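What follows is a single chain, given as structure tokens, in the form predicted alone.
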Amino acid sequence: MDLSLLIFLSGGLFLGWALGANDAANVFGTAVGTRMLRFASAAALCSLGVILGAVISGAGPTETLGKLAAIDSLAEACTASVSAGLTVLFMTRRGLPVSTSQAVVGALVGWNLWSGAPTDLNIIGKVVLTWVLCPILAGIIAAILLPLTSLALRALRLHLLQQDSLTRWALVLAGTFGAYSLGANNIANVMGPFTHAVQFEPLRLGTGLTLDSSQQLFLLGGLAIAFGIFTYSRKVMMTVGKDLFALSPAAAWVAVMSHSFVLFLFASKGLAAWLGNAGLPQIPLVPVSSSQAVIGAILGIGLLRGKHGIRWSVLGGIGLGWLLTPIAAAVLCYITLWTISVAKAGVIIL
């Protein structure tokens, strides 16, 4: 791979590393935090699931981002990715919860404003709608799934050791499914800005297996996410895992499954096609926030149990972070691109 190409792709790879370091906790934090699974095993399963999800099912959300902003310059795609990453870093350091998906969308809109390209308001409307629907849908699924899970456990009448073993495997399976869903849905955040600017030759891997240009980008992004999981996710996994498991083992499993199912819904081209063929409204294929889905699931469980333990002031801060992130990313991307263009113009005049 050309060195200059790798340098420009570094913005997306940095986003992938950060995503792996943070969002892996949403899918395997429960299992690791309760010591039901070792970190190395969780990291390996999570990395495998993310890579497979990205390569196999990552096209749908990425196509939507491609329609939002068709960046055909590597340098400008890198600027958009770095702007999104810096926005996430800035908000995080100030204690505001953020979404990588929202930051990337904001940066792409900022690029549209700078380049004079039209922003499809229909696509923006779908994306913003999913930001609202994602936590609500996760909360509804969790509220439905929790009593069904409790009923099933009571009907099984398992001994303590049997319950422990069942919980262990349930969390592992839920985490693996969640990792696949995370890769399928969020790879668009990592490599979406580059799909129009980078075109690889088809890569043949054995008989009957060929990766097209987009899938090769997704593979690179998936590897970056996996690197973030292995190098920097242990502490976050432990923190989120302990916080989630305080809900109870059944509630923790429900939160992970609800989160994973929502991410999968917004990434599945097959499901969208089936709904369209059946004459039903299609679920938009857009990258959604893993953290939003988990928060929505936990909120759904809390409301089902009578609002006990819900800190509304914290939820207000979360809402503020979700509002400010895309705006800040758009402004930063626009200012950065404008500054670079002015500097280039000055150099040419001199």
Given for the second form:
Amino acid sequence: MDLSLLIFLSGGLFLGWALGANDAANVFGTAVGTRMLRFASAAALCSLGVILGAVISGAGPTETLGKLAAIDSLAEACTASVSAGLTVLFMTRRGLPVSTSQAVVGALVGWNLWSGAPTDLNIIGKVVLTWVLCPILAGIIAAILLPLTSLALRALRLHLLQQDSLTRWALVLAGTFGAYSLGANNIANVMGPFTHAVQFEPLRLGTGLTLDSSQQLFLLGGLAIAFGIFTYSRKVMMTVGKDLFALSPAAAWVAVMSHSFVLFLFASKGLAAWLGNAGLPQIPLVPVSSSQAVIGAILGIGLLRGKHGIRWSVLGGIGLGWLLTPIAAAVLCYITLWTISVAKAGVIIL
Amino acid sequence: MRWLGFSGKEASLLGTSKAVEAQIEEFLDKVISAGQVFSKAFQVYLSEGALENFNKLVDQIQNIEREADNLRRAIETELYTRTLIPDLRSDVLRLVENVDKLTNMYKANLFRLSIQAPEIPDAFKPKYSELVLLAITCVEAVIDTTRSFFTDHQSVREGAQRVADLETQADELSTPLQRLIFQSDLDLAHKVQLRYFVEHLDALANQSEDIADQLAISAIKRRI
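Return the form predicted together with its partner chain of this protein as a structure block, the form predicted alone having already been given.
Next comes the full complex, this chain leading.
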């Protein structure tokens, strides 16, 4: 692979690394934070799930981002990615709730504004709708799944230790499904801006298995996410896991499953086609926030239990993030692209 | 699954939990057995005193208590080393410790009888027998509640209530018995000694009630 290509891709790979470092905790945090599963096992399963999800099912949300902005220059795609990454970094440091998905969409709109390409407001509308729908859907699914899980456990009348074993395996399966969904849904954030700018030759892996250009990009992005998981997610897993586990193991499983299902829902072309064939409303395939899905699920569980201790400020923070993150990323991307173009022009004049 | 980095520990979880489950059951059975031996020994003491038959039963309860201690240690080690039930581990460890105290109390009561050999007047013997029976019933009720905690936590509240009722009955029996003892013509030292044994029998019911209260709270944590 050309070294310059790798340098330009580094913006996306950095986003992938950050995604692995932060969001793996949403799927395997409970199992690792409570020492039900060793970190190495969780990281291996999570990486495998993310890579498979990205390569097999990552096309849907990426196509949506591609319709929003078809960046055909590698340097500009890199600028958009870096702008999104810096927005995430800046807002995280300020303690503001931030989602990579929202930053990437903002950066793509920033590129549209700079390049003069039209922004499809219909797609923007769909994307914003999914951001709102994501935590709400996760909350609804959790509120349905929790009583069903409770009923099932009551009917099974398992010994506490048997229930413990079952919960462990259920958390491993939910985590793997979550990792697959995370890869399928969020790979668009990592490699979405590059799909029009980079064209690889089809890669044959043995008989009958060929990776097209996008899939090769997704594989690279998946590897970056895996690198983030192995190098930096342990601490986040321990923290998020214990917070989630305060719910109870079975409720934590419900939260992870609800999160994973929502991410899968917004990523799976097959599921979208099936819903369309069944005459149900089409689900837009859009990258959504993994953390906001988990928060939505936890809120759903809290509301079902009738708890008054729910911190509504968290929801307010998410709403603020929906507004601030894309605007900040769009402005940063626009300014960066403008600065680079002015600097280039200056160099040419000189 | 070893290729994924899974250790044997993770892969054999199901087998481990079955083994610990069996150990917990055996441990609870030991408490019931200790109660049966204690009841028998106390009756033998009331009828024959601390003689050969009594001493055989003391040896028997000592063995049961030792086996229960070994099981407790094994359960605690398994729960820690295999990181089982992380959410309720501290509750279960405390529960096992407190249940084990019941076996210790049975043994200690028989040792006290063996060492002090108090002379229990015939007039008080039926009341002592009744108190022993009630204390053992109370312990058996808390063991049933403990089993419920592990398998059917919905019924723990009901079980805890039964234990509380039995403890109240034990109080209602031990207080008048102590009053009778102190109203008798026995000398003060003898009265104090007899009261001491009443208190230690009643303590079995009190300990059972404490465990039942703990179970009721832990059962709430088991709700998802």
